[in-house]
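Okay, so here's just one chain, in structure tokens, the form predicted alone.
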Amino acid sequence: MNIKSPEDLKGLVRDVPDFPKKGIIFKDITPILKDPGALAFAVDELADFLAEVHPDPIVGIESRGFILSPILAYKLRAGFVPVRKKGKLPAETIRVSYDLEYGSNELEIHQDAIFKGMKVAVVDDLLATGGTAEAAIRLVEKLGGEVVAVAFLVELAFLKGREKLTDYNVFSLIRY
């Protein structure tokens, strides 16, 4: 498919409905995942806004954030750090508790993985009510990184998740 806007990139956005539980409508990315074009084009335009503000690390958050922060981290040669969530990962961690829009859960970071004065970028597939994000960023903040953006491929912008994000340097790529 031949991709020239985010608008293109939306028509590839599919809606599961009842996932992950029943009344969500899901916004499945794997089409846009699968078609060169367009994961090219989501690729060049998030690393277009990050690139602004070069950031050390990209942090990506699991899971789907994880698809498309080592390929920006890759592309702006900056590190990949990832935040997990409770149990997930293998050294030392911080942890925070946070809401999201089906129930709440804890993500993790390792204690050696930013370090004051370090200029980070959040990246994740979605924002939502923007809790998992708002959780990423206290994360990074704890260890004395300094957020200087905050990355999204869709943006579900009736849950005002950006609401909790107002202090921060925002950007999404589709919006709904």
Second form
There are 2 protein chains.
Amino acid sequence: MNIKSPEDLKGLVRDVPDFPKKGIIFKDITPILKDPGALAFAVDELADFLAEVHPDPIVGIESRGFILSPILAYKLRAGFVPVRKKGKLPAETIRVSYDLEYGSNELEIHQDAIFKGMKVAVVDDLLATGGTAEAAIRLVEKLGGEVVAVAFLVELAFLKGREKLTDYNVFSLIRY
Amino acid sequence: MNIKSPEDLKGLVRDVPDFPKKGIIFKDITPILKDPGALAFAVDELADFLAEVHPDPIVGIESRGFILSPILAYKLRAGFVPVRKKGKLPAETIRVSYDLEYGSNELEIHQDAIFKGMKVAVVDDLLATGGTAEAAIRLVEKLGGEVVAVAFLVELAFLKGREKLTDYNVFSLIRY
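Switching from the form predicted alone: structure of the form predicted together with another copy of the chain?
Then the entire complex follows, led off by the chain already shown.
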């Protein structure tokens, strides 16, 4: 498909009703990922935003957040640092907890992944309530990194996740 | 770091003893990922191998397999298709089971992700016993795709995973 604008890209997002649970309409980005032109457009737009602040490394959040963030790291000649669920990273980590709608979740980063003063970008596929992105930012800042940008492919603006990220330089390509 | 050969790259892999359980020495590739030059070298070598067979799409396996495979899709101007654990993909899927050392695991792919006759590359970070790669290949073939290449960053050759993949065009960059 010939993708020339974020609106074209938005046209590829697939609504999946009742996933992961009844009443939720899931925004499925896999039709964008499998289309070479759409994938390239999405990456290039996000890269244009990030290039202005020269981040290194790019931090990506498990699992779907691993898809776009490493491409951006490669394209911007930056390193890639994974943030993962508890118990998944093999070496020494630091950890933060954050609240979900029901219960809580924990994320980790390798202790030696970020040094003081590094200019870091956090990238995820989706900005919903902002809890996950905020937790990843806290991990970077605990290690002394400076979060110079936060980028998402899709933003569910009606969930007001940006209100958790008012201190940061936030960008999203597709909004609902 | 100035990385000029697979041996240089291998020098960055970190041995983590007793992860994920006692007696296993885990090969941690995060030091490669966070080094821009090492990440670029690894991607470029894997891309050189894959470019010869013109794959589209590139299939990547959750979670660590999501890191390199999308970069290769972008670089080769191919699409990216995720293979995920049971229950994670939102739309209609097909599923395969495969045996692990203890118990079994299930992987899924979206039913509409691959069409008959597509030339597909399967990419993962690690070739160990080969069970995961073999399961991903079965998913692709069930949908009528032709697996034209299977590529890994690291191969644990002593686990003989290649013996499960003798019918395929297999490449790995770092071997133990």
